[in-house]
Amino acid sequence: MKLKKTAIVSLLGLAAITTNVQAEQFTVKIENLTNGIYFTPFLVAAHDSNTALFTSGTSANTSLEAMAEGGDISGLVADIAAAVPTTSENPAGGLLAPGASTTTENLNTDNTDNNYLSLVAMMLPTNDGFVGLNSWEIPTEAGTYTFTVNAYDAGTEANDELSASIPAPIDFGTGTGGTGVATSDSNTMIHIHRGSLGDSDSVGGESDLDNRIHRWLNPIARVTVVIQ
């Protein structure tokens, strides 16, 4: 399902939006650890134990597909709204560049059941790869908690690594003329991403991605949660 071409353009203009409850505050810092991969606007959500943005080993729903293929987080925001989560949308104010970081405004969980943290953002250039943290239990003690997170494959599109299949709001240094790394993928469930392969042929080969720029392996991001 091709959802990507126009979705990402409108997302880049979003402002950071934070919904606060009261009392216990924390911030979430996200660092891009890759060499040449950009992250689309993040959805960061503190939610209850019955809510999830995604679940490994299951089929992606339409909202997750829209995020993973086009960077559109609006469907996921709507999906979890009934649970009244504490959220930060697009804290970076656009794409998060390689080596860059972004930090949410103070979020609050006190007097709520929002004791689990999740976050998602599409990775560019990829077909349907996304940064994913699923239901990390927020500690009750004040302090600084740092950990790394992996990239997931939504399983909704073959990883052909062709420019025509990937949104391009900026110049990622991709090539043209590739034949496609994969025409289909056997695992159509949400799973850990195998990484981009790329090649060194900018006008042919299998991939339009440059293996000197776009090659990456997990983990791809560092998350630091500071609880006051």
The other form holds:
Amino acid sequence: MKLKKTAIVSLLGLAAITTNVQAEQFTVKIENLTNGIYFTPFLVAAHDSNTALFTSGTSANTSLEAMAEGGDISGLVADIAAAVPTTSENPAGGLLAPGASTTTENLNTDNTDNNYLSLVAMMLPTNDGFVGLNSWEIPTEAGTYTFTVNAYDAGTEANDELSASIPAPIDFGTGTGGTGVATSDSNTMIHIHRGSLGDSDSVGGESDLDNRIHRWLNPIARVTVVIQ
Amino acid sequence: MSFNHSIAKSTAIACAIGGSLLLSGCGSSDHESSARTYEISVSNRTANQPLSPIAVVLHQTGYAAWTDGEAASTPLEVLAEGGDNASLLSTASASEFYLASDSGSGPIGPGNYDSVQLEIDTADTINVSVVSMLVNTNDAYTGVNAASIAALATGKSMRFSTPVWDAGTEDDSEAAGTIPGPADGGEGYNAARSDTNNRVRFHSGVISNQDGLSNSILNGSHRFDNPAATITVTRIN
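One more: the block was the form predicted alone; return the form predicted in complex with the partner chain.
The complete assembly is shown below, putting the previous chain first.
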């Protein structure tokens, strides 16, 4: 980012200008486009290029694990606080139901280096699935920007798909009596979620999830950023 | 519309034949300078899901074939459950935001493609919408939802890798007799809204009788992942 700007500045012969500050005000809308997956409270953060909420192919830290397994974003908030991000915490005011959408308040990154947008929320019911966006470069041009985002697996908990392993603040239509789909994660790094299996036996089988309700394909959500 | 269309075509051909001698006289009329022709091509990227004849609509901002998270219109339901695009196209043509539309020539088999060409006069906003059913499903479809193509320059293309939506109008039972495609030969459109969630969302995929739904008429070959199609919009002039 800084290199790019420097290059442009040099081309224009304006080498004396060294500021990297952008003036940005924007909102972030998140639509849950799944069939039957709820999202826990989101952490939406605009941050600098040295900050990330998660990175694919790396091991999740305990804060990401707490978010992905239990929906708790407080650890991630604390982790990035030193970088002074511009954040919206829990814009939906609780669970974001399938088919529902939420929009953050106006986020103002004036006089900051918070030029990258990230967001995370746990997917319920899953063991450690989360919807994630990592460091999308916020455009400088006013306009409406729309894209979709995928489901990730934190790699911190076996996808046994059992009710006993999955928080249930409300009834997600899960069953009981499953024997467990998996006993370990073969990939313990953060990775694209393979999807839940589920089954059609609500009192037995391998999974306590319902294969008609709790499966998904990527992408699972749409993000619309409106930049003023 | 068809009269103007044929005039524009013959003029273009004359220009091509006339070469440089006639070049200064080509494209100088008001109609010529404001006319745009787009080709919309749809390639089926699925393993075993024929796509129903495509419905293609060019329109201004204000029309939408559907809204994610909301209940499907009846014309969308008719298309998504039975592959019949007539109702959706006729409804679109009645919209005040309508510019042009066409139907594909027939179903598109896996690995195949179909295309249509549409000519319009230029407008403040130009959007494209495409809808086509995955016919070996209860009510799944792919397409493009009101994507802006106004900025597309002559000779340039835009490509969309398109996901699969669930119209939310019919229960995804995968049961024999409920799927109109060759996998079943069952029922198409049924006015009853039998899905628990009567709203459009991304499809979670078919399960099939080889992956945990024993009474499904579908087998593993009918499963799909995103994207299901590649849709290419080319501005010809």
